[in-house]
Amino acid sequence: MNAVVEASERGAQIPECPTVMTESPDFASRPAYFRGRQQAAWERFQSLPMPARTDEAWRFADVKALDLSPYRAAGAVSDAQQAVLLARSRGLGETAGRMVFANDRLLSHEVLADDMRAKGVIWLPLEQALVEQRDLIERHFMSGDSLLGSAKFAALHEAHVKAGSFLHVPRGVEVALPIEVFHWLSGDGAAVFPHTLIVADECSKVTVVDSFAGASDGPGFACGVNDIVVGNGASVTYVAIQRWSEKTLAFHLNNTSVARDATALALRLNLGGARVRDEAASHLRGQGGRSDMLSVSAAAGAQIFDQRTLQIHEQPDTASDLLYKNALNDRARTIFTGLIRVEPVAHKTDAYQKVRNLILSNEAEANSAPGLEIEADDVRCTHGATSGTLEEDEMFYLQSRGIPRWEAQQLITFGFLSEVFDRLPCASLRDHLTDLLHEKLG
């Protein structure tokens, strides 16, 4: 869509959405209840203002980069490129299943674990789940509010989403091997809207790995959302691997709900993208629930990683632990704003928030603003942020043993970042992330 609306108070022109949702050729084929949601979301997107630098939720951010006018809905990739992307969609050695999308179109859906269907696990492309799993979709699909500043882009996602994965793990079922999903973006100016919805019933257990990657080096736009619902006593590990092209503008918005005695562990690996906005909100809604929020970002060139987090403790005896590590080289920038919120009834809360930045260049910049909002007594909450450069003693030690300075810097950077991977329970997943980080660091 080429229409341009006036930006309110700044006098600038802000473009509207890259394409009108109702012009999509497959819009009419979606269920009526979901078409209604998408129409409402489109209206909400149009009514909400674009972010401004004066908005607290966009502090330090470059809002001038939020120009959507160059982007259009992604077209289908060619048969030859499909074959190439399917061959490249291999991350882990053993998986319970693999799903591959390119430009919001399903290329492959493989269930590799023989017992998944026998155990009642439902794992479907989103388009199919909209029809066959309406009750769960209506109950859990984007059911939480966008609290961290990107409500307009959450509405944009809901208005345009058509591709993604839906996973429902029944009560008491454990999926032993990880489930792997690939989302590819191809074509200059292409826009995609990937979605992941995970519903883990009582005492179930599952690991899901989402991989987001650029098939080419051209500019693109990605606006993805994942909803994670962890039932009583359940355990979900979710890993997002972001490797968009370094000319991509991307949003990744997360909403996690953790019930009684449940555990959610989420790790985000940021390697690609030009400007990436990552929002993660974790709601501790049941006594004894725990949420671990982890992130590793290797920023170089002119990359900007903008990270906003929220740990909400709504019930007593809940725990959360956030650890974000960023390494910045060249002219890269990172932004972190995080809040631990403890509701009045959430006594015995145990919450941590730590952000560590390793600055590798005089031109790199890290902005960190952790925070606490505590309304209950008898809690233990700590937060902090540190930024530092390479220790010359460590560099001297390595160089004195014949290691070139550039390689010594890579070794120290890798050791600094890879510590976070040790928090993952799956060895093959740790190895895979290690390989990707080595590749990024050269």
Given for the second form:
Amino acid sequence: MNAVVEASERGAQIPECPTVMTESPDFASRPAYFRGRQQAAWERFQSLPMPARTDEAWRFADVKALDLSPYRAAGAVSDAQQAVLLARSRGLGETAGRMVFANDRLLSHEVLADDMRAKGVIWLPLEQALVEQRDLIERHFMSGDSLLGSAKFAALHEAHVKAGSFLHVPRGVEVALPIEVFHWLSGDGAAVFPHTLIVADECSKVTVVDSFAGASDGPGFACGVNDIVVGNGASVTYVAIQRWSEKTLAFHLNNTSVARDATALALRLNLGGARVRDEAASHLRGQGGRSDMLSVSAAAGAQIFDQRTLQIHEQPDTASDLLYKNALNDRARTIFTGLIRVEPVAHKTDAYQKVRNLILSNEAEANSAPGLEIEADDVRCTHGATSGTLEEDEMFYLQSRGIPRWEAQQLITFGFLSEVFDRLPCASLRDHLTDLLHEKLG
Amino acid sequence: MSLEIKNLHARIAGNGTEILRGLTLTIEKGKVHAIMGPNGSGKSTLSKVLGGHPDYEITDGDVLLDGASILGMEPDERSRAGLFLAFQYPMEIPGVSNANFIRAALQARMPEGEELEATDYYAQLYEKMDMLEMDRKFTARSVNEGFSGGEKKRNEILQMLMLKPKYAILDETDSGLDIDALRVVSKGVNSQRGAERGFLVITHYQRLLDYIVPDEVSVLVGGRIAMSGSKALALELEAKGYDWIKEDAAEPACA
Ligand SMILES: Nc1ncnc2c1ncn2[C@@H]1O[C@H](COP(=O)(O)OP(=O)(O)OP(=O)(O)O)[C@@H](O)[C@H]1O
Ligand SMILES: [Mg+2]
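Output the form predicted in complex with its partner chain next; the form predicted on its own has already been displayed.
Let us now look at the entire complex, which starts with that chain.
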């Protein structure tokens, strides 16, 4: 009798469960200059509508799946788990530095190579950078508009963000080894907002590898931004390894700015996640600039990888080359829409865009919509999307050597995807990605 | 012990065109049996049918490997049972290194739970590559991708040397080989001749048979063996062509 009364009273008192959508982030702990901007982002998030099926930027997507109400800002992980995650935060052999976050909290920050210390490289956890590097943050932090459909989620990120890495490589400095950053997500319903900001000044050179991973199999939400600013003559290689739990809803939003004679090369490896929205926009802003946009996705089960890209040529004599490869098994889906935009001034643009889908199951589905908008003369652009199944003759060739059919399929799939890794300049990185892909394909 | 092909009838799956029309042939262990025949007579089809290619349907006859029928077996099972095909047109497999490919083929022959020993494997691989005068760079390159015609054929023989089959069918392995390559490839094949292995060598040129001397020569015309003989038959074909055999083998209309 008592119990019943108590229960009904408690029921009446429980406030609506706070979620990433309803609970205002903790702005108070941020520096004052940043607080205002986060508050504005929060308001923007709340006022912007959720994507609708009819939005061109959400064509093919299942917008009903974007319900954020199950997710809350992640709590701290236990000491015991921290130790476990730190131990698991190993990817490449030798690295210039390693930063590890779990549930948006910094676990470790190790500067390992001398060229990171000696040459004035600034490499900080974002929270510290907000305080110590106000100028650079004000100049570069989320300075590009969200052009590919996720303005609302970019605002959500901006409002909540507290963890991530900030890197500034000064003029002429080359960091030889890759820098490695890990973001772990742990706990059912937890939400994280990992941020990556890379600013490479004139003629500098650096490689950054972000690893996003689920610590457990449970559902989660990740809403990350990775922005890359490549100065004149500089060269940045960025690799994002996405291995969230297969119940995670994830956003990864990017703007890359490429200045005169600069090169950006980004490779996104999608292995985990339930639904992953991956937006990448490369802005070619100086003559001689080049952006390579690469992606490898191994989709299985009911995974959905939704990728949107923009190659925007704002100056003459610029080049971009996009190659996205997807292998789809089971009931998996991939979506690609990409646009090459050549502005009226951007003569002598070289722009390529290629999407290739390998469909391994009758129930899998790939939607690809490459696109071109060319307003300049004298440009070389090609784009195309192909979808195919396994070639029976290739399968027969492998089987005729005694390799069982399932393994032949694995080898061909692996070969199809891993070819993209050959575009990476660093062997240890290629080997690492190869291992992870092997793991996923079985 | 032999690979026995008995009255084999095969047609293109789903289309009905019969290509092998009652083909009977025995490849004995320890022997080299050469097959010649005009273009389109069914030589490559025979080798693919033996390998279990899904494009073809067997409508009659049988193939016995050391007495046991292989027709119910998957292509990979046939291979592990000891059959090897060197393809007329080897496939390119992008992104799969030659070394990993051959390793996977050997690994598939190991008992469950046992791992191929990597150093032994590479030692063996390099030894065979040296025999075939193949550069080491071919281990890291994708299977056959961008290989020249001759390089592909050498690569087929490399696989044969590594897999040590009981019966090997070489489909025009000599086509596209220069004189030196022909010598090298023949050396590879001859090194494998012996009591424990039988060969079916498909060729258009009797020159190959100077290097790999056959025990028997058969002529395939219109999907069946039209004539068999000794090595001298190859010389005769070289001189006279196939017309005289075609006439002999001609069959009544609407057979
Ligand atoms: N899968 C197929 N689909 C259609 N036609 C086929 C197929 N396989 C074989 N054929 C036809 O069957 C005939 C025999 O072909 P096959 O390749 O066996 O000839 P071959 O004796 O090896 O000739 P070559 O000396 O030119 O290599 C040809 O007419 C060929 O076009
Ligand atoms: Mg042929």
